[in-house]
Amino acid sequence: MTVPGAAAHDARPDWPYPRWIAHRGAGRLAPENTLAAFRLGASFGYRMFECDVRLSADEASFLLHDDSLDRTTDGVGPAGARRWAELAGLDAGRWHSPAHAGEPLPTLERIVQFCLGQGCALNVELKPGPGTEYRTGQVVARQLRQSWTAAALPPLLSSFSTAALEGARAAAAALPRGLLLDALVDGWLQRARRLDCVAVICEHRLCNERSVRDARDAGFRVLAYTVNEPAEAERLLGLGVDGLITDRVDLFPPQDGQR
């Protein structure tokens, strides 16, 4: 397989974040961000990992994609609703398989405590709850600034939402942000400088020759999800995508030195 190759290393100066990495921890290969799937990404060569982050009640941050409990969980209902000692106790991994059983739901600390030690990048996405977009970013970011060393290379914060990315801007403006983006409407480029993102992260087919050059002409890397085809993967390499967010963390060995 010539995907993960060196090709297209050169055309990402000054752009230190690794060009593979593994969504929600090792994609589906283990449940969903969870601390046994960041481990398992890990294993693989992973150097770079993207997760969701979420507030409780009471507002810890811990790690879960849905608003809801129901999908990755044996809880129901939102998460939001609940206070983190009840989340704590909730499996997150029986779902996913047998031998999962009894993963818990992990906080963001305990993550950062992983990657830390690993010497791994990170890509938060911030999930925010309705209602709860600024002070998710706010919370996030303020914790994220406190807790991850000055060596390291900082977390990269994302979000579909301005009010989630303005938050995290506001608590901690010297960590880098990325626009998410599935649709690309008018004025996307504008509201990533308003916000003053590093980045698009765009869903890998909005990526082509035009709109990749344009985002490149604004001053934006390009990142790329949730890419797990090995031909869609050659065609972004080819673009000169910075990074590609993956669930095929068997399928696509970082083999490029880890960038």
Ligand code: G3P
Given for the second form:
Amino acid sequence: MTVPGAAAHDARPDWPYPRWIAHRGAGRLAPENTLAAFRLGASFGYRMFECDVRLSADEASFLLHDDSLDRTTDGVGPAGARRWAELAGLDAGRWHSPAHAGEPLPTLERIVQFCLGQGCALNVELKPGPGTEYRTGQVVARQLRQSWTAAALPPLLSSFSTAALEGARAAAAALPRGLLLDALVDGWLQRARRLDCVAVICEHRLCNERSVRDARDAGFRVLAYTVNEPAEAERLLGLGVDGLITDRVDLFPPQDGQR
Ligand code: G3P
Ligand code: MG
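What's the form predicted in complex with ligand G3P like, now that we've got the form predicted on its own?
Then the entire complex follows, led off by the chain already shown.
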């Protein structure tokens, strides 16, 4: 698998992304999926971020993990039922800590500009609300195709949803895709192959010698989420996993040993 623009950025021409990836921006020490979390991750030296992206009712792309607003904002109910003008006024930081009160939900565009400005790579997890799977993939991938400059490493799109990845492929086939897996169900490699993915992104306990070898033999890179324990990170690095997605930007120096 060759990622466009890779050779200029890394000695590993077929996998140019940093080894360490901050999860939900770096969303444990700061409110997840906010610009504050990205700034925090960057301050710890992180150069790649995972984030969760969904659509508002009027199809604005923005960052939020849950279908519902309740856990991480001062809003209530399904996020996908609200127009962006309403969502933009919510507080997505106070739930985390008083210091982050007033932190807004970020648009995907704001995060793209941050990453481009900082020279950071991005893994956009497509998190469609119910019934919007294909459309979410399509809209987000189209937007990224237009706003991500050709000089930078392309964003890696990922999802647990087959339909979301199909939508992304239809809108921007050249953007690399990763299939998220929380179980190695029958046909997992065939599913990744059918979606023309470049990587499988596995719940970390799914990674073992056999699964990593099978994925590699089938031509996929292997990433693992969410890796927060040093012994587990060591085990995964020993298996040759290509990327580790972590909440613990304070614990794992991203330049430690391997980028
Ligand atoms: O993309 C990896 C990971 O973020 C998937 O799980 O629930 O944290 O979005 P979740
Ligand atoms: Mg995620």
